[in-house]
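What follows is one chain in structure tokens, specifically the form predicted on its own.
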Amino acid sequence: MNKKETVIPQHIAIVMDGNGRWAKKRFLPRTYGHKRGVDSVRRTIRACDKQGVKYLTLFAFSSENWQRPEEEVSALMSLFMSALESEAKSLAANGIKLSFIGDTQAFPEKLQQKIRQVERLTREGTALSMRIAANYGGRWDIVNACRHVAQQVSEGGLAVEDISEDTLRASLSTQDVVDPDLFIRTGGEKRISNFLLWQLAYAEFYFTDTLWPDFDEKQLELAIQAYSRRQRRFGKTGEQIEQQSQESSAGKIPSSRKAPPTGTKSA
């Protein structure tokens, strides 16, 4: 591969960690953090339309952060709410496909609405589609895949040895995109926190110690060139993928079985 060459991801997904850590080193509440957030949520979604992503996967609120102070939750949910209002109309503008996956029947009924109005304004966009995780567990999504599996069968649409990993995926909630080809994780913690649990299997992981609020166009780029830098081998082995890529690169084989793009030695 040409070192110069960057290699896009096709889909990234985010842990914006750090918000509330951000405003406690400036002597702020922690909501003004989360306020801040939003002002990178904005920069990260110009920067990856800007870099040719197709997909972008955000994670705003999961299935365990109700357990924080109810101060703290009543704010994120009103920083929902405002933060929809005022971007609704630049993101269908821009062609910016907003959708969001999760238990939101949870949310006030306003913010449900909310929701499900912008769905609706911007479902028509193409230049990038973006999802908001909230109120989602990785493991909430698989129980609700296997419910949906085992409700077929029960019905006598689906025979129990005909179940597969396929099967599967076309009932989790991110069943029309493909899988996260890059993971990123910002303020300096390593664990994926019951993030898409299913879908990350063979994502490759990027920390920062960066904080949501100070995260811009900058690291990301650094995300994408780390990324880069790494071969993906799906189980096989260094040299099939290069072989692979050398055979594609000549046009001797099809574009179905072309490698991934070159991107950490992982198994």
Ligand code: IPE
Given for the second form:
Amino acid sequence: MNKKETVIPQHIAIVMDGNGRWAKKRFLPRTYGHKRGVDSVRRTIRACDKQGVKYLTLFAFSSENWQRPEEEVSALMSLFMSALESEAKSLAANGIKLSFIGDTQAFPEKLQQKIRQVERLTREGTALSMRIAANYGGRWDIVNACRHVAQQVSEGGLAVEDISEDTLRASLSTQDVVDPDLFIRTGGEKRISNFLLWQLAYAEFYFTDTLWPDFDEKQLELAIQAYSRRQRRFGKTGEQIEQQSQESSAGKIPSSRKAPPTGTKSA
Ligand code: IPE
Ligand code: IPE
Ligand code: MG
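One more: the block was the form predicted on its own; return the form predicted in complex with this ligand.
Starting with the chain above, the whole complex follows.
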């Protein structure tokens, strides 16, 4: 594919899977794989920013990951803490805005404080806007949104017949970001594992056998190239989409309408 045809997704969401298997292959403890996974996170942030991706959402800990052995869970908590400590300044210096989605209240108090501190420190960032999904579950997100909407109804601020997709979307943890365009899962499994269930409705899916600690700029480029070859139809026919893109390149309609972003809104 020639370089000109590369389409950069606005928002990439990644299930960073395969740390344990990466370590196991090397007869190392699983936690070593998680440590190396932090290096991949650093590389991926840099590469996304360089490519002009605006939003990046990384799945770091699912609401189901509490079921892992206690030592692994506590090693992960320590790793989150040390990664935030070591990366905060450089994120801020590079204009990366970091925030968390998920039920972080379940984390140790010190980690919660650190999360709030890094969010504050990086909140003025205007380069890549990044979310870490931690103690996140797609079902949790939807239930939470329903609670919020129900609250509005019970307080009389919203009529039941006025509940719409937009109402629900505005109550999700991702209310301030467009839906992901590209979903990447490393580690070879072909499943969502309760990641952004609502938000991935029209994302393009890309699965790679590469284990997360081996993921790098080249791997990201391959995913973006695969994405660039997809035709996003949003329910329309291929012919309609082609016609729209011809019209938009002829200047008849704004390019933002090339592929109507069902389920997305501008951030
Ligand atoms: C993903 O890697 C990281 C977390 C879930 C925290 P895994 O730890 O799931 O690695 P595998 O799937 O066992 O190889
Ligand atoms: C998904 O990976 C969660 C994260 C990457 C944080 P898992 O390894 O937990 O997913 P399953 O258990 O294989 O579905
Ligand atoms: Mg896994």
